[in-house]
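One chain comes next, on its own, written as structure tokens: the form predicted on its own.
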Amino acid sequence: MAHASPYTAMDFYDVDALLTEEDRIVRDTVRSFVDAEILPDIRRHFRDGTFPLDLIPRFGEMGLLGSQLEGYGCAGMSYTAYGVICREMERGDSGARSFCSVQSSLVMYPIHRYGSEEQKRKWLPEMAAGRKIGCFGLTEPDFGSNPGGMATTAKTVKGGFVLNGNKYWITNASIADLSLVWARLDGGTIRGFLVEKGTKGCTPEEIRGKYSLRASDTSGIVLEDCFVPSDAILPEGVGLKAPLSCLDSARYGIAWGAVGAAQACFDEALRYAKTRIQFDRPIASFQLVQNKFAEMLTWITSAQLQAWRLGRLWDEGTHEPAHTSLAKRHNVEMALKVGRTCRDILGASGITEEYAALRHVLNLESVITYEGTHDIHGLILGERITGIPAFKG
């Protein structure tokens, strides 16, 4: 007998049991945590624009952080187990699984595979524990799709580097301990380099004013003479395929990620349509909306056979970045599409905070596009089919 899932309606075709059985004890720890520590609160930090930064210790003790690597305090679950934290944490929020995302697949991946010994017994087992907070700083204010197209810069100088430039739109910056900055070295070569936080000449600058991602810290980062000794430089991490691995990985998070915004939005507008009376009849029961959900049901359960499938191709070695760009291309754009069918059914009651769908899609608008727009991806796959590119000079 298939193993049942505990969201039966969301889960049609038991996708879940799929799952290993680590993976599944994974998933209802997560699970439960969201629903007992993150779902009571989010509303009032997303309307407040803050990150509940009394749940990072929490992410550490429960083995959240960089989840998906061996040694040094990290967890060493599999691949599809950090994609399922990835989905349970999005079914609470966007925000909470940007902080993991970054925190794992963008700054404890990088230092784990392109790091020195030295950094690496330095920084994972304080990350993975949520002692330590770090940020990505690739993307620029002129240099979003295009990030080889860098500004910044970084020159060796007697003891260190000195860097100069502008990151935008990184999360965590103005809360984190460890910056890593891709600059380019001496005028050539792009290289990582791990700002501590009190550096001076670094300096974080909130992003004010978002309807998007409000339970999220996004800030720019002003790099002015910031000088770094010489063992800040990240030893293994040269050339631009450095941060696009670690882009990668936080994009195959993300493919997970969606598929649990999708869920909670299913979840939501199910519960009320059987509840909501017009006419007489709960609105369930008519055809439209009942069409609306055999819709998002097959959407939701393509997006979800995508992501396991991808989680064991990333488990047995053998995916490549176009298999991931997919994924994250249809899942967002899946999930934002059952947001706004689940919010339409909500009527006007969903533009109000006491339900979830449309904080989840105006959050997708932000997942869609950051990572990788979803037009950049559909070039990524273009170039895969066709063997060429089309979005080079």
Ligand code: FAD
The other form holds:
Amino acid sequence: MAHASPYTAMDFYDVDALLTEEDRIVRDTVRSFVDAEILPDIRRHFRDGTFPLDLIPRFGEMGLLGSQLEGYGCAGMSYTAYGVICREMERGDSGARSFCSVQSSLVMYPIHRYGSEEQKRKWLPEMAAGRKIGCFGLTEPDFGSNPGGMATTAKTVKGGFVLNGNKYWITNASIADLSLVWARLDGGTIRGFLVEKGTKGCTPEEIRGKYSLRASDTSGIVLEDCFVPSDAILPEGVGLKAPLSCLDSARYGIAWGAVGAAQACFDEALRYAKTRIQFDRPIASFQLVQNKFAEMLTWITSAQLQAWRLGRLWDEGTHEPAHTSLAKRHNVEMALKVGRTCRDILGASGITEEYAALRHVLNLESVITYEGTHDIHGLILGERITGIPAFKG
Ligand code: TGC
Ligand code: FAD
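Please give the corresponding structure for the form predicted in complex with flavin-adenine dinucleotide (FAD), as opposed to the form predicted on its own shown earlier.
Below, the chain from earlier opens the complete complex, with every other chain and molecule after it.
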């Protein structure tokens, strides 16, 4: 498909030449969609604190939801294609990529991997089409980096389970048709429960006053004697490793997405620097400004290569969690550095909503925290390198 994007960010090493023809078609399709449908209205959504809900069925039509999964209405694309989708979405806004991450990696993936046949048939085709929205409730007010300490409980009762507890910082919880809630079953093992919208005792509460990810719903979930039937439990996902495996897949998408946010900032700042005149010359002609672009191009190129190689490891099935931690950690920090440098190049204009750099920076302040903070990924790598876990002191 021909692509008419005005987007010109440099792919200096032609890393996209390493993509398959199919993956490049996905790139061009999503790129055009982001230009035509997301970018024109994103400032308004960011200002108003709303998500463009009308676009969700469009994501579905393009096969972007659960794209990496086989069967049940999912597109069965490569993990590399999933990464490309995340990159192009986050070029628009981290909120758009977050939507895809949560739907594809945090809700559809666990149902696909750990769900019963009935759960898969009921939810996956609807979610792939964008007719149903999911959210993933792992974090609690007192358990963020340490989800293994969670306090939410599920008590076995006649015909099902009763859930009690609080989930916090949950993307899409207020707009979700389905909440995947992780809870400690009968005081012991962590299990996943599918809680349908409107279930008595399950109440989402939107978190207001965010400076970051404004074009994305973030909410708490209050669970008060919330009864779910026996078939709400994910039968095959047992223990903390079940939710952590979902995080792996979402972190993978973020490693790619961060590249898109950085490329958007770079592209915008370069256009600006070539036309902004100071001291009778475009600011792009000054050595200090050129050096900033040289640094940023180097950072972006390194991140692109990491994302691509990680994609190969996922597609070959040879990846391990620490591989993904390395790229999530590096690429998000890279994107923040690029975003802040671009904001600086834009001068005072860079603090206005007319330019995207600061919106990306503000979003990335969440991205560097969620899905494992920068330092938690440092510790995951530290354990992989030394064999000594340092999380607990
Ligand atoms: P630990 O003892 O290390 O591990 C428990 C079990 O899990 C296994 N495991 C993994 N399995 C798959 N993938 C991974 N990445 C895994 N990491 C560990 C591990 O082998 C073990 O298995 P087994 O068989 O021995 O039971 O657990 P720990 O309690 O010491 O914690 C380790 C730590 C700190 C790395 C982990 O808790 C962690 O990753 N913390 C960060 C929490 C986090 O990332 N939360 C994200 C919440 S979701 C979110 O932010 C969504 S944002 C969405 C959006 O894009 O909008
Ligand atoms: P804390 O864990 O309290 O960490 C605070 C600081 O302490 C960090 O700097 C951290 O690195 C540091 N720290 C913690 N432990 C250690 C240690 N052992 N050693 C050294 N330093 C340490 N969660 C979900 O379950 N589902 C979602 O959909 C979801 N969406 C989110 C959307 C947004 C916009 C945001 C901001 C968060 C979202 N989260 C979600 C929650 C997110 O995963 C957590 O915020 C994250 O895991 C960090 O937890 P915390 O905020 O409680 O920080």
